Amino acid sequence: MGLIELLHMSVFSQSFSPCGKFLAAGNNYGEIALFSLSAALGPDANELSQKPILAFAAHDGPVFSLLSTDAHLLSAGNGEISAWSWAELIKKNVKAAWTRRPNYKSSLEIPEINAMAINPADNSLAVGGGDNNVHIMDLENGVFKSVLQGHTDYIHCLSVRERAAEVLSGGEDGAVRIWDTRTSQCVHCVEVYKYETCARPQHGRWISCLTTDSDWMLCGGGPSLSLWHLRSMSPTSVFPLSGCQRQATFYQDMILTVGEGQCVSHCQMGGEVKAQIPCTPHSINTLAINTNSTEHRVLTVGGSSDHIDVFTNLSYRAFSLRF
């Protein structure tokens, strides 16, 4: 890859291997790179240890979403999802185990896929993107079994509430929709931008990040990042962060969030911003925490750069992996 391509690279997605020893990252050129965390974190680590052990062209368009199952790395490109065997990738064998396309209305339609989420309860995959719908695929047989329709613009993000049998979707239309996976019906629609405490008309109404933990939901984008109680359907905390947030996660007793701005923000549940830790990319798209291995437990952050920052301690960047 040339210097110009590296200069204009954006990392959109990340996923750790089931064993926790490897990190996969997807970029705007449709490539997936595989990094060895064992090598990068080892006592003999050097500059070469921070480069990919494997990089390959996976899709025609950007890889906006990556997920891992027990055996496969799932990647989303323009209008398609591919599965790659982790065992084969680690051996540097690049061949998709399968590729599936949601049932789009037209064969000419190739909408981007922005988000995927696995529902372990029924071993299904929720897929959302440019056709404004959430498609549900049975991971056992690879068949798309239902379509959740209701958004009026494209979908940016998805989250699964396993215990409640619900999928949540956030879109460009400013709505967070809560779907009952048993009936495929929308049971709640929260238009976040209509709440005065959350609204930021200058940034728009779109919802770009969404995550849940039990009865709690985090969402933001155009509106401020806010914490909602899903039983009362009301915001309990609004976080005073200036930029649009692209990914947020619950971690221990706090919230980690990234987006516009060169930092990872550490927030408390009550709404206070506790710390902002500097990063390499000027704008950040993806944040991931490796919970699959205690030995390789790291936070990794990617965005408008060919660098992926690695935090062995949440309070500072240890080093960067590089495409």
Given for the second form:
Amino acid sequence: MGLIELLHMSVFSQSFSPCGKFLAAGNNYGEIALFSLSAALGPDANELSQKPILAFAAHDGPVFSLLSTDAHLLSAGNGEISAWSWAELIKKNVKAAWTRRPNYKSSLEIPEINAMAINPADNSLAVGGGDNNVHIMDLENGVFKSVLQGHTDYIHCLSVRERAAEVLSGGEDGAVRIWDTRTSQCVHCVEVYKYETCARPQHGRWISCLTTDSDWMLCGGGPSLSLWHLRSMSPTSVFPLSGCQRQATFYQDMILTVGEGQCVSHCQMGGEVKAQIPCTPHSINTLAINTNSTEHRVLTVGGSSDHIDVFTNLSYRAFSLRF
Amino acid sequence: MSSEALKKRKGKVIRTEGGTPEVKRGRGEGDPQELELERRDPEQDYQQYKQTCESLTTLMGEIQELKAGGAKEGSTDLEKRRLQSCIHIMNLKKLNRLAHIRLKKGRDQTHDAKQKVDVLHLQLQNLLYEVMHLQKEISKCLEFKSKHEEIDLVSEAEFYKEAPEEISRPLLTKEGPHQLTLARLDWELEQRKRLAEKYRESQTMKEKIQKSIEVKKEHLSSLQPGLNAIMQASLPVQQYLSMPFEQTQKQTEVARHLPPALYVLFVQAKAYGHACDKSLSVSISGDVDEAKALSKPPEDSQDDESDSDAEEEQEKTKRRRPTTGCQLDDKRREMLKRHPLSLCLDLKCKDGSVLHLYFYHLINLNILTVKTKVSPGTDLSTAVSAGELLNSETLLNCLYSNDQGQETPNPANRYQFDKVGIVTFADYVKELGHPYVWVQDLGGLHFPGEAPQGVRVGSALSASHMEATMKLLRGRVQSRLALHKQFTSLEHSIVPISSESQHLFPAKVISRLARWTTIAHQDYMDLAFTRHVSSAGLAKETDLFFMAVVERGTARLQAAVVLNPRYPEVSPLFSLSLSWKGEHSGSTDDNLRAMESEVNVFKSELQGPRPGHQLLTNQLARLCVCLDVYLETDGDDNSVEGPREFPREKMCLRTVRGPNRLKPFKYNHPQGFFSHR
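Next up, the form predicted together with the partner chain. The previous block was the form predicted on its own.
Below, the chain from earlier opens the complete complex, with every other chain and molecule after it.
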């Protein structure tokens, strides 16, 4: 890969291996790179251990979403989902275990897949993207068993509430829809941009990040990032962050969020921004915390750069992995 | 009382018994005793002694018993026993004496034996000494070095094969190595004698031949004037028939005075021109006489110079100290001296433009330098931004990557420079020409560099580089001339698009190129939105830098362009900054970043017909299209307040896509719609 390609690279997705020793990252050229965290964090780490141990072309389009199951790495490309066995990838064997395409209505352009989420309750995979619908695939047999229709523009993000058997989706149309997985019906539709406290008409109305934790939901995008109480369906706190947020996550008693802007923001539930930690990419697409392994517990952040920043401590950037 | 006395006597007797040896020793010896001694057995004597002692003890015991029993002194029993005791004592005495005699005899015998051993030992010592001496002599003999060992003799097998019978005498020599060596030495002598004879013969032969050569030479030199006259007479005929024999002959005559590197270049360029490239012409210019003078006595003159230099230096330092600087200047000039002859290569392109290359040889540095000039075939209108394009200083920069021709490729020059205080060769490049590595290669000069490779020198090296370099040179000139033409129209705000590339762009493009200017390297580095390029090391001083401004309505897009000298092989690199509803740049706006990659990364579609001279203009055209898309798809459809500044005219399947909400910048040709990558 040439210098110019590296200069224009964006990292869109990351996923840690089940053992927690490896990080997979997908970029805008459809490549997936595998980094060894144990080598990069080891005592004799050098320049070379920050480079990928394996990089392969997985899809034609950008890899917008990566997800790990117990045995497989799921990657989403242009209208297709591929599974790669972790065990084989670690041995540097690149061969897709399977590839599935949701049933799209014929279209000039193949719709992209922006988000995937696993529902462990019935071992199914929710897939959302360019065709405005959420497709539910049974991971047992690879059959797409239902389609959740309702969004009027493409879907940015998905979240699964396992206990309530609900799937949440946020889209370009500015709505957060809550679906009952058993009936495949939309049970709620929250149009965040209509709430004055969150709305930012100068940016737009899309919802690009969505996370849930028991009764709480985080969502943001065009509107400000806000914390919602799901039972009362009302925003409890709004975070005063200037850029549009692309990914947010609950971590311990904090909220970590990234998006436009060269930093990872640490927020408190009450709505205060506690800290903004600078990092390499100018805008950040993805953030991930490795909870699979205690000795490699790191926060990794990727965005509009070929660097993936690694935080061994939440308060400063330790080093960068490079494509 | 009497018993006590007896006891005393008894004690005395016992004492005398114990003291017998001393008594015995005191006694002399007689012959009869010795005779008796020989007859007696010592073992028997010992037994006898034991018996006597035993019986004496029993007798004593009996006497004591008798006395205790009250026997009177002088009773028969008692007397009888006393008598017996006395006999026994006598007996003991005798035995004692015999023992003494035996001892003495033993001593005498030992002494005799010892004497004998001493004599023998002395004898042994003498013999050993003699042996040692002899051994020393032997080793001395063995170590003796004969003169003949230094003579390199023919091997034994060869000797037997070649030497005549009377010298080799195989019967004799096969047995004794000494005889063999002697024979071999004889043979050596014989052979040497023969060789000496041969040498003398050859000498006389040589003299004879030399004499005949002299004669022939005289004859030939007498022919010269006649030939000259013929040549002179034939000149008009040659001219009339336009056969440049004379000219090429003259050129080769002059070429003989070229320094080796230029000569290699001359021959190879000429050969390449003949074989592959008729448009390449080679000529030599400069002062031939000076070159002749230089090539005749090269060593002497150098010595003289250095001597006189040293003398001058001494005189100067004595007389006028302040002029050392001036003198250093002289030395520098001497160091950087060019050979009086130079080589001129003219490379003609199809469109009639000519690239002139002047090659010089720096005598003392032993490197080649080149100066260039382009004479365009057609009259070029003067475009301001194109000034740098055909600048002879930078025209051939980085013909091969990283070959900037600023520093001398000969590592030895570093030390020469230190001597005369030259900091860098770059200061003299303008005057002397560029010492590009490929120039050294063409001249067959090889200097060990950082990267080891198969080392070839001389003509082989030159030949291996000739074709590739000539092609590169031609490509460079053509690309520069093409750019020159394009710049002229760019400065008039027209982006020229050839018919081959028409399908890459929609028919209607509203954004227009407003300005095209050249900027300095430093200005480029100072721009905020090019920081990522410069920090990635993609903007070097040797590159050319331009600023393009594309405008549509109130929107104004600035594009800073890095043009590598190796364009179009290395594509130009754009960085964007848009001022519309605030300032945006590639680092703050993902869509601008996508536009950058649209022109920088997906450039292969824009290459146009080979060798891709239209790349830059196509990139600029695509930039205009992308700006149209950017402006027309901006903003949410429903939130329109009043008329939009940029009504949507481009056909798009979707206006945004993916997590970072990119706009559709990719144009699909026959259908005419825009889609995402």
